[in-house]
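Here's a solo chain for you in structure tokens, the form predicted on its own.
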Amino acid sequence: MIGDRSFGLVCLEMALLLLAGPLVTGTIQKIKARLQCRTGADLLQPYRDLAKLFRKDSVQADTASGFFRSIPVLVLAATVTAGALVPVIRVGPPALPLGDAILLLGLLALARFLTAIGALDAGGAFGGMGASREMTIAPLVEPVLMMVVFSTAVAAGTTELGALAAHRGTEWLLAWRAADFLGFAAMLMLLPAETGRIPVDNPDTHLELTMLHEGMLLEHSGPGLGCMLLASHTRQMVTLALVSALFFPAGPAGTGAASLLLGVGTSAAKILVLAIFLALVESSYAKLRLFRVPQYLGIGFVCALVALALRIL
């Protein structure tokens, strides 16, 4: 039986998932350059855009509100806090009560509704542009994570996110459903548009025709856009491990330095894996359409649907 994570444990995984979040942005740009036949940056480039980010100083728009600039620490505050919910080196339930995937769900959101705010309150175009399609995409992709999230909870009576870890024991590879493999397709599905990747976004183009999160951006500057970018990675990094999380509850059972390390590398194995697989999926595909991207996150918010009524009857 797994016992509980320990508050310090907690907080040991929310700093891995804010620290590694630039890194595994590098690992998958090493990725795509090496498959497109590139060199491509090294894996730390992240690390210094943000470094110089944060060494500028911002310069903000005279129609901006005096709240703009607060708004980049509040989306890093509510996707870090998201990151305290997710289980990464070892599966059970917190010491401590710190919430569930309900809550993870509602920080996600918020993190997302204030970047949009920050984006319409400097009143330009693109950012307006960018915020509207962003709006326009979140109904699309929030239904499909809450019902596969929901789908799992059916089967282990709870929606604590370390309790539906240890849920499937250490047998969870040989305990997989038809719900399991329809909600795992959905988030698979998920994965691209929740971390603005091809083929509902592009991170790497700045071209108003495609943009969709890199539009709400373009107002921010210096430490407010290493904030900003830091939220993505960290963003990115919380839906991989949600995604390790529900589907590849792997993590040993010990509170000794070696099992934390054990944690560490298996948690790493898991990123990494999804990782590749987010830069085989943008290196083998092109963006979509705006107009065809409810057809493609339609795909999976039946896989979602189907997964979670397969759960109920």
Second form
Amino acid sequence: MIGDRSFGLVCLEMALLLLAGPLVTGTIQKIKARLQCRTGADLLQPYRDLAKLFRKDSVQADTASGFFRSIPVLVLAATVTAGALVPVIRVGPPALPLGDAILLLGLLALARFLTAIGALDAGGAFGGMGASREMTIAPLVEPVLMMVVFSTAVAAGTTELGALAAHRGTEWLLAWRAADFLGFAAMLMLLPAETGRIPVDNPDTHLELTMLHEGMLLEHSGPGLGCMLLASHTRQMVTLALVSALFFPAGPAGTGAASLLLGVGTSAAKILVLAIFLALVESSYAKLRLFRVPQYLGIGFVCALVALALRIL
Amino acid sequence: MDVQAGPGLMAACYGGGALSSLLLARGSGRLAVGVGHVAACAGALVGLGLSLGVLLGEPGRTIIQPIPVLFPFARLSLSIDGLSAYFLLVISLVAIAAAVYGPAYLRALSPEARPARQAAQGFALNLFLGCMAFVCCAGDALTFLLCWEGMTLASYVLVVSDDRDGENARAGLLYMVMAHGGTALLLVAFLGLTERAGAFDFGALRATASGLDPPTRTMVFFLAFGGFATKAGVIPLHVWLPRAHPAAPSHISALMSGVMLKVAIYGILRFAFDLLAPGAGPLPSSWGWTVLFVGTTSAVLGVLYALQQHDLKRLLAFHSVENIGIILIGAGLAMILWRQEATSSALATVALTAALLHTANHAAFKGLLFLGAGSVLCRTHVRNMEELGGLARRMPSTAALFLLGAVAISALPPLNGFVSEWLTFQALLGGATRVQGPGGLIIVFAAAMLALTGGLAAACFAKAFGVTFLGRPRTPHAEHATEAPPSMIAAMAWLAALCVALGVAPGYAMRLLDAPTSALLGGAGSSAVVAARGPLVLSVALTPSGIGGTAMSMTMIAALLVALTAIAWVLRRGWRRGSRRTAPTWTCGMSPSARFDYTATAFAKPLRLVFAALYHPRRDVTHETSESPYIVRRIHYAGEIVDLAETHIYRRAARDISILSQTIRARSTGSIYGYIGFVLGALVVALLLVGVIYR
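One more: the block was the form predicted on its own; return the form predicted together with its partner chain.
Every chain and every other molecule in the complex is listed next, the one we just looked at coming first.
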């Protein structure tokens, strides 16, 4: 079975996800600032932050082990590899089989696991706190995400995201059924959890009471911190691309340069819509107490399970 | 050399090792241990060659060898088919590591051990390995049961061999009781068959079983399943496992957790698909669903209990419960799907492949982790991870290998744990689409629980690795630890290499799975179903028409990961090579000490609260004050969780039994007339019952 997306295209998509990741973060920050009647930082501010970090010296905790230095690199690599598994510009299975949605979730889990290891390495209480909370939320998010993926995969007969999107592409928006709506609702509930945003996590704060992900980054500095931040931008981007591949898999069919540009444009539009959704949610809700989060995710689980039940029964 | 000579040579190695260890008991203990382990290693290498010879030889070949007369009343034999050879392979792979690891470990852990004890350890190790190998190669019920019993007794000796406190003896006793309860069930199951067949060998049993009526068949299966499940440690029959496994020396723990439990899996598969399978048509539906349910429960509860353990080896033992559960999910699904329709048989092969692959994977990474825990134990003499910390700087190779095992067991790519879980997920998804209705929903729920299990395992190992190896040392034991001896590192590196190889190139392992899957299920083997597109790509077709399907290349992903890591490494060095300096960790202005490090209890606390309904956590905090109640001198904290099976089943049963015996004792007056009265009463009741039944 020769697929529709060549390896070069897959690499291009991966690079696009990596490079556009900070822009999406900048967009969300800008929208949030406007909603709070502030001017806000420039859209390109995350790029400037990264450039600054990569030029800096680094300081390492004196108790950290040899693993500490390699962790940002591995986290970034695992997250970007996950980016190779989502279709962005065009739909269809890749010519060279790489992996499916389960592998994508596995790679994101690998990045999270390594981040937690890095947080524990420095031996401060903040890192441990962040790692403990993150590893509490993550096992609860993963089954729900898996259910959402399965609820679309059952219909398509595959968990490979490109093929899944291609299958759904023929019967897209007008053919949405109850299962799709429920699955999408579950996915929207998971989106803040997976991208580390309110109401599950607060990306803007290092306050002890509210942080999850940021607490794990405290001991990283300089280029290492730059890698970690780039990884979290990419992770957010990959998650948004996953949502659009599962639920809005429209893309042009041609092969020319024009259709390639059109593909970039449509996926940018889809991701922009989801980014606006994230910014709106983040501006209009408060962060949940940590022990409320399992209940919040429980609603998502019920939605996803009902969606799957509707598909199977 | 011909594979026909394999079984004899293997028996000679293990037997010779056991005997020479015993003979050397009078002399030097170190020599006895050394000879015993060398012989065990030789036996394992022979077993490896034998199993590879069968697995890669001509398809469908079964080696049958008679055993020279032991008993006048029965002819014993060995029969090695694909399934036997596969489990023999798994046993041999871990046995090599254990045999290399053992001598240095025993010397480092207890240098002044008496020669007799050392000889007993060498003897029991060989007996244990030999019996495990021959359980899988048994060709008749008697050989099977004899080796099964030998395996239990030898492992009991090893569990209590390191008896410095009474704890190990109690663990050993519980293990004995549970193991023999299981063996009793197995005995009944086998006797039920042999009595009908009039012979012991599996061929005769198979022929008899194909003519059994369905209720008897199901009853025999559940008897055997109960017996094997006790040995495999599935919840709620697991209570012995987290006590006995940590008590044994660590390389024996690696064998018990990594391999001995798998022998029980072998038994379940042998009974379900081979001995008891009906001549035609699917297996009774109650079998597969029960196994699936038990597997899912064990997986989730096993990992949840593991999360709250602070004893490193006990934590690993609970993870064995979890992984046995994952294997049983695959096995149960294969039972459900087997022979359902023409199109499902491929899916049953996928499910069985997942189960068998996870068997090998779990043996590799659990062996690695137990050996890593053993290295920590022999260098610090501490098992409680709250008293460890900072070992990564003191034992870097051990830490790196343990981390690799932790990534593998957490089912994270690109290592082997992920591959078998991926196959299990694909089989579950395919099963859910095939088994429509409520059954499909149960299968989907099992998939969700499997995802939960993977996530919780990652949390658990972030804790286990982080608290043991990272941060600052919390006690002088951890402070003065040094790197483990090279032979122990080498044994761990061997298992780590297996984890990487099975993770990065799983397609090649599918070739080894062809023989067991086609021997059990018939039809195409694993590599035709899962590695149809070449060994570098795993692919599964979910829909019967073959369209769609999912393909994944672990090799490509690993290559991509390595390439991106290299690019990121260059990027991280920055375009201006920045300097690196070290500084103390920020602890809000106080001088950092080990008290700032997150402890294992604290790390697992949020999950303890989230799953409080399952844990029933209990905490006692007492303040010790001086004269004024406002000046606290000391705070005592004690927290514990309960094991639901233990409190709700075992304790309750123990309480009921003791109440019953108290009541009986109250009636035992010592007067002879009273007893005669009881006997008379019992006789009357019995006669009445007989009269009612045979009226």
